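Single chain ahead, written as structure tokens, the form predicted on its own.
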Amino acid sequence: MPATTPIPPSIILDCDPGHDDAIAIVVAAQHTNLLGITTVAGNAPLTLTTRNALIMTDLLGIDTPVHSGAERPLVAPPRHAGYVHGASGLDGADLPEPSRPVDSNHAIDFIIDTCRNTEGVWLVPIGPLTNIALALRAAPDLAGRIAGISLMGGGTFGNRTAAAEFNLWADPEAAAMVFDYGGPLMMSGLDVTHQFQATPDRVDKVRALPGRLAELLADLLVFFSHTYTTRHDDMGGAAVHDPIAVMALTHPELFTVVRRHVVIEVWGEHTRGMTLIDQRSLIERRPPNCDMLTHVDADAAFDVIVRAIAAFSR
């Protein structure tokens, strides 16, 4: 009998775009059953995040519908981070305007929604967690009604801190209610997103291809890149982090996974937002929480990202 294909996972992207943001988007859109896209502040703030999510969709030809959320996080003040992303969130590439309005100012009431009417949906927040908590504490029946949570966040060492990682960082309260959300949780931290990196050879493969997207994503990726390797010893290019928490479920093949047991430092001066992973040997330990990606095949990977940019770039 010839081989079945795998059935694509129905997933609400949840992001803040982005440069990283932005190559999710193009992924979830080959590979996924992409019911809607919430947007959240953290890149940059909400308006920009918004638009540039617009601006995808339409990169893209697709008519995914795109709802705003959370303007700022539960209780910190908003953060954004310009210093990497530039000061729209895609700096880098010259963008057309969305042709369309945001479908709605209501991500948490469409999560809402469509997890509840929805049988086995994925979400698949790649930005700070405000929208996905504020939904699990408006909804509770929500932990029970989805497949799992697939999340770009977290690690054993930090970017916006020593300890943390910027979209925990940014909203640890919102971190720790969904950590604590007890149904399938997958984490994509800096531990596996810094093995994959936009080198200028990974680069180039995206510049080869014909049409307008890739152009704009590999001058996008330019510009990101440069931010990285100005700022670190020892990068050859950016960290794409986002595409990896969608790549968890329509590539699992390419990751290595542990599971361990993660909880969100909340109160710590010098480590508010750190992800505390129990890596320990004891026989006592809490049991785990979470399936921790380790290890990706950065190449093959890339070549997923490549393959989906040429599906629509024209």
Second form
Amino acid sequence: MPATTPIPPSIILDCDPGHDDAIAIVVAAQHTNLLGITTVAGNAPLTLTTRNALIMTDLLGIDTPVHSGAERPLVAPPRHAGYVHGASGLDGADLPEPSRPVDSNHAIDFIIDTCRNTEGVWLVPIGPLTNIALALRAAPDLAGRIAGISLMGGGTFGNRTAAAEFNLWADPEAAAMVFDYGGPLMMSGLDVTHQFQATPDRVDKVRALPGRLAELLADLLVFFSHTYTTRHDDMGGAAVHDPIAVMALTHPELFTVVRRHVVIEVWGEHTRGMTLIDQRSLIERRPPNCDMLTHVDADAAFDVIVRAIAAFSR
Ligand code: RIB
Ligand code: CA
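With the form predicted on its own in hand, show me what the form predicted in complex with alpha-D-ribofuranose (RIB) looks like.
Let us now look at the entire complex, which starts with that chain.
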């Protein structure tokens, strides 16, 4: 029986570029049917995350539609991560200006219309979950229409606080709505993404590729890694979080996954934005609502990234 090539998943990538978002865009463009990119405020204000997404489509030479969405969380005040990604949200490389304007400022409508008109769409949010929550609230039928949600966020520990990871911390109300939506949900949290570091030898593999794209991405990874290695006492490079949520769909063989019940804390003085993950062996524990990634074959996964960059390098 000839090996059949798996059908690429149809996805909408919802992002806040962001260095690791930029890498996720490359992997999504190479390995998925990328129906569109939607942007959200997160690592940087919306105008900058949108600009950065457009720049990435230019660098890849793709005309994937880009639609901007929420410029602030549902309830929480807008907060960004310039201390990690720089003032532009994508500091560290000599990037060009975007060649085109954003396709629309109506990401929520794009998500709803696309999911209603296309069977089996995966939503892949890799920033704060504001756009996804707004789409689910405006169109509850999406929960039964989409193939699922594969998100980057959460974990048994945090990075913005000891308890909460940035994407969920930035908009806990949105995160609570998404984790409670009732459909298939995959969670790539810090437990797995911190195993996936842009160490110098891995960055060298990117830099060894021909062309401007590889050079720029290597420069971005060097900048991103510097903010990690100087702020952690045990990391050899940046945790390249976001492409994990894409590869969870395109390269499932690289991951270990467990079923867990996960709920978002929205009230805790010290725990707001935390993913409360039920890991008890108690048989009365709540039924799982989430596939939680716990381990990655990091070398093989980084080779996927290198090959994806190579595919767009000329
Ligand atoms: O906590 C890591 C997440 O926050 C990643 O998605 C990164 O891009 C930032 O958005
Ligand atoms: Ca992100």
